[in-house]
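What follows is a single chain, given as structure tokens, in the form predicted alone.
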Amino acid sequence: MRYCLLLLTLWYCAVNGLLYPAESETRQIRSLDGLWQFRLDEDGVGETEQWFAKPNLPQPTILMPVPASYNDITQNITIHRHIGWVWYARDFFIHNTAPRWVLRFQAAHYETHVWVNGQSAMNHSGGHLPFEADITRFISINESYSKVRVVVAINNTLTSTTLPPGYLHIYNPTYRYLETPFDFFNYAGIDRSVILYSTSNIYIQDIAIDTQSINFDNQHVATSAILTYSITIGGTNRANSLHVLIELLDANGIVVANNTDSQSRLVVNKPNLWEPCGMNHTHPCTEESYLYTLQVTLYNDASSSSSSSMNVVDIYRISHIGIRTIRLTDSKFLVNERPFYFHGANAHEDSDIRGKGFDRVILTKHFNLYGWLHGNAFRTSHYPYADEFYQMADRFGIAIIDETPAVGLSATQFVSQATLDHHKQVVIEMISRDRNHPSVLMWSLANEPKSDAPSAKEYFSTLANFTRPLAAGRPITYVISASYNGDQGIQFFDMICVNRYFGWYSEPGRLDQIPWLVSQELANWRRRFPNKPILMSEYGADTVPGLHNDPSFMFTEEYQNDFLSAYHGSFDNVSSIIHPDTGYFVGELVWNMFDFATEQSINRVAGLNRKGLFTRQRQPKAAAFIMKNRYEQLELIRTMKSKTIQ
């Protein structure tokens, strides 16, 4: 069938081009990671002086690894606490073997300007999400190879309209202070990979795929599934006769469904389902869930759709397709029509020396520890993580609550149209990038906003209405620190996610008060919103490893053990899996998996938040064993077997 150009809505056009760079028969991938030239621009003169057009950045320069946050790479405190512009540069060669080259930054924090061979190539505002540009026009096409110079300027200054927000105070020429309404260090730089990839002039620009429905027999075995998909084609020469072939391959590479329409559905008989790990009826979190591969082939002027006779233009594969459904009732979170209970620990992208810089060693250690812990879920607190986290979560069946970087929103932001517009754009970018991951079960649009402000009602109503059509079948929420009777916005969302620190930030040291306070908190939210499930999205206590006291005192390992255990009885009393007929509580996420860096302050010894179950070096505290045992026990709880839960 001839390829028909889709008539796309404006929002859909805005999110095209965020497919993860993947090598194929028609695409080359080249990493530009490594040591780049780097320097501070403390006076902010680099762009005026056109550093981007010079053969080298002006001295003094140093070597800076990419990806990495620049703050902790040196022994220079000025670089560690720098606020403002920094510059990166490197040269490389392209052998002109492809008609189109794209330069992609997986993320940089925060405001980024990029020049290629002295010409402006792209600008991007915001950290944690990718951006890219076709740089073919900047490359000489009259030679067999081209020398390319990339120069990048990045500014980590946060403002009242950025996400997250920040407030710059300038006391004198040598004392600039960025006030940040969030409790983690504002690491900056090119903190994820830089990638160069090639395509043909006509190329697969975007793919969206989701499970529409699954049919089960009376033993809850999947008999068939329907997946809906949409393919977008980009590039030039669209007058050519174009065809598209969509194939779904099982784990053995066998085609189990196919189609030749650019927007349609795939029917899979006897599908293997993607299951979240760590439930009685699913696999352990050290074993892999089932994934299919979606292969999209674009071809032209062919008499047959067989691969042997195609005139192939482009091929792209998504290797992490999971068949699964999500549905909420008034008291349960259902995955594949069975109750799911979130249990695990949130984290930050944070590690020694690298800051927020992506590192595959850290990534692999993270998931090895998660399997050991028996954790089956986490929230990307408080920003979208690197793509590779989602790929690993897909593989092992770890559920993700995907969160925007909207942390620390105040009443001032709620009346700012600029903030709302940027928030919408971030939502578009995050959902566009992550919607094809089966591990993403829910979208969180903010963390601990001042949602008891009257202006929060209109802001979050507008944001919810904007997001819901884009949500790709997932529920939407935000994470609440406001009181149950003060919050103005969660009424427009699907689930209650609450952060509470009884026995720490309130009632410090009073472990005996925790069970009653937690029980009252959950009951109060349930009375106000009887049709929404509830999840405890944060609870935790700072702990200095090796510090002990009997009886339990704050900051000791004994206190962290007793603190966490004091919450669990209240959770279990209203658990949706322990009490399937009356329970409404669907999960618990500890704060935090690892100790992480913060700004220096009198209550952050050595600039660390120490609520981790593990140290920043990924070694366990005593509480890690407490939580490991709890999560092992949660896996043994039998859930309801029926197909349909009302």
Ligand code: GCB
Contents of the next structure:
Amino acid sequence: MRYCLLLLTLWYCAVNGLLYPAESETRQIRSLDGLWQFRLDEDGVGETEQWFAKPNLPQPTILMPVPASYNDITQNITIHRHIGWVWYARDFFIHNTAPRWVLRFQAAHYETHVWVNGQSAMNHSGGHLPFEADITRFISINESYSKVRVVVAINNTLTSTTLPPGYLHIYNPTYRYLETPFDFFNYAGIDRSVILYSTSNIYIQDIAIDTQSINFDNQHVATSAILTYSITIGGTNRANSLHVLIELLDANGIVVANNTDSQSRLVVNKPNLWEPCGMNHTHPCTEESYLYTLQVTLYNDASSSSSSSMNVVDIYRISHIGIRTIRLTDSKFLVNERPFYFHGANAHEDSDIRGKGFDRVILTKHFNLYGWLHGNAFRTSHYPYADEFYQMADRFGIAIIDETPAVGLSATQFVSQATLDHHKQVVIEMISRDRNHPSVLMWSLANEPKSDAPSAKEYFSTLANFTRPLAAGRPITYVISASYNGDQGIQFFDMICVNRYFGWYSEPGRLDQIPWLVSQELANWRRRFPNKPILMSEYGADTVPGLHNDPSFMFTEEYQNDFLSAYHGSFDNVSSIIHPDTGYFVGELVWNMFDFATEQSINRVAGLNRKGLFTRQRQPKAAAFIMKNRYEQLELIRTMKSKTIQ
Ligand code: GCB
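Give me the form predicted together with the named molecule now, not the form predicted alone.
Every chain and every other molecule in the complex is listed next, the one we just looked at coming first.
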């Protein structure tokens, strides 16, 4: 076997991802999930009093599960609505069997400071993306083991420059209120897992893959595909003594392509393609989608004539490589050069007791319900979800529109350099984390910004120009609530995604008005942007399960049924799959898959947005069956091309 010299120059894309912690022959993984010590810091004195340096957090402390939002774990309303700092701490042991240890938080909301053995290890701003630090320097590697104390301070206060933004109002010493210009509860804490992992001193730092090139024969069978990739190595100055082997393994573990350059391409003959479920009748949503594994092995110099494992420095595998292409025409969203129609329901990371805390039970139920519903797509409204959602979407063949946490932007944010800088940073972190997932078909850079403000033009033009070179072959968009003639920014993006609530926030109770309002809305957007496909990214009605009325009234299960159905005829009239020659409408995403927690308010009964097809406990309302029926029919559309779906 021949190993080429590794080039350790920084590669063309200025993004270094945080590879998902994965176990291998050279890497150990340890979960630090469990019960941590926890307390509020209502006076914000913890840092000045150096709680991070003490053997215990000052009393009173309670036990807090990680991962979980802390808000709903106790019966204490003060903890539920706390604004400001909270502290977490735990001790553990590291057995010194590896030269380098990394501490990683999959996410914590919002501003996070971490100390290891009393010393500052990392700070991070932003609630929905991972951050990590090499903590080797804080532990005594000369002993056979090290005792480690991790202390974490987290502040959930949002400001005009955080994403999402928020505004703190202090009315009196006991009444502080955080205004959140978005419609979900500002859950906080260590919401996702904490992981300790080891590597060697020299390690595979990042892998970027692009599967944008496939050759098809005239029967539309894929004859070959090209994967371009780039490997970044960390922690070394021994540039000339390293070699790399990149292997692509099929689902049976057979190597189907390999290469020994750190930036190059792999050619795959007769590839099995990744496709969103429903694009192919043999592939219903509950079956696994076709995934390859990319295996990267790093060797040191001594291995140039041998593949002895003694000389292996690091091995990393990505087990969710999907081969597929994405291309937009002026009226279609093509996956593998075939028209794709997004259908499904958006969600929040939200569940009883856990808040935004990651939970595999909730995750698995989510995807099982997606299979049951025959949904094929969702948007990670309104922030990047836990990595594990994307891994499941890769397997189940669910398309993802991956969204930044830029929800609730007003004209104030568009003139703030600090907001723009943070927005760019979040784009980098999101794309670098998620770009290797085949399920991610598009990046959404914001939800419902005040895009009809004049300053939105400059802001979104700058953001689009910044994102495009990083976008890893995906179209970019943001989700619009502004009117078709008021919006200033979408001209710089690839696709139109609009949220509309005719028959709910406007024309309440007037189901009869919905069809023409929807048709007119889509036609207006089309007239202004004849070269961009259109998707309805939200439509929905609050529904209290068990509430009935005939004729259908708002909030009843009948109204949700009739409301959703009233939109569908207008969608079908311009659907890009029902009318391949004239259609330009490429998808419909219901708001929402599940009821979810919001701030308490007069239009949110018991603090829930009730637009879910399912309750917060994941039980179906009547509309879930209506949507299941529609999605089953949408999947059959290829064989019913000329028919309109009822
Ligand atoms: C929207 C927002 C979403 C809200 C929804 C609603 O347009 O994008 O965050 O939850 O409306 O139900 O009000």
